[in-house]
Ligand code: GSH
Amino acid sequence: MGLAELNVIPQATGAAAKTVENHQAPQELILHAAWFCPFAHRVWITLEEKGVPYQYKEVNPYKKEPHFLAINPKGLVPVIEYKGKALSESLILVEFVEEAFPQAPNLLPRDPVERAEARQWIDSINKQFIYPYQRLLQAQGAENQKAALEDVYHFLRNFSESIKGPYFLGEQFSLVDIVIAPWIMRDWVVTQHRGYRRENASPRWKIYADLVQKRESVANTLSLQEHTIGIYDQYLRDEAESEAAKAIREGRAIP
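Quick one: this chain alone, in the form predicted alone?
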């Protein structure tokens, strides 16, 4: 099943389309992404925050071009092409951008202990939040959905207790905020279909999520909701064939 069959257009829309348009000129760094992918969204936000010159190239995950498969045989987005090398995995890529382009703003603390603590939270988001969130999205039946929702709330309550404010590490927007931002921007799906409410996680989480949602780099890399629901319908029915969806059904880690 391709994008057309899912009633999904093949390119970014809304604010994200304008950002794509501004990044079509050839650059040393090329971001290969799918506009609707939250993992690719992490890297896109990072590039925007750092002000790094980049060229955006859209990847149709249902019809991958030969060049993309040549540089990334797994066929998964996001991928960064830089100086003749192809790099992948969203968490590796956001740190790569931070390290390869050390100009301000700094997205990780300079202090090594604080930096390690930030990385611990980034790891926790990936391991303890993304999986139950994805499980909530795909869960069938009221009891399964309720259990998954409670797991999501449990993580978000713990996370919220450590928010220094206004962003997770304080005044500076950081990679901790970036790695969770794409799921904040897409939580309307579980709000509409799974009973999720930001305020039910905690009032502090709602304040934080509402703030992250307004961040320019986050909002300007997001497409319109009406062009995204076709993707999520297949997850809500637990019929998606993405690697993430398969991992949830098989009870294994998301690759």
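Moving on from the form predicted alone, kindly provide the form predicted together with the named molecule as a structure.
We keep it simple here and write out only the one chain, dropping partners and molecules.
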């Protein structure tokens, strides 16, 4: 059974359901997201942090419905629809929201050098963390799982050493925190099934992850674990048919 046929609950639950409910009125900015998607979660957190008016629309990206493909032929969530354009790619979207709505709070430093450094970390989260994390989910057999777990820890130790505290860049919650937060919120899956422990990455990582997990914008956009595990079961058996899952299986970069 592929992800399209999986009996995934069609909308957000728990704290996220309330946030969805508060964002049904038509707005100039529409977020097309899937409640379970960590990439969409990045953009959702950003909108909440900025306090930008937005309309939330739920899409099941595995169903590839014509109305969604019409605005985004790639068929992936998240998408932001704004002023007649459909924009995609989570990292581009979080920066778009930051730039299109320059009112406080700023989610990137103002200083160009500090801004570039923040972007380097964002880039490294995408390139050096998401891939091994995804590989850890899908790895079959103790040896493969151990190797993937070590790669995840390797990145997190490196990352932790640069946490200024309490958030990555210091007092100000930023896009660096936002870009990694969705994987913190879903790490219970690898904790339960792959032997991952926050404290085994590093004590600093644990303190940081525990803090990010409590951030309102992050917690209020998360659905219940009991509805999420059905999706992850497919990844854990390496049977998921998403574009990301196929890429991992074939050793390609995640789209």
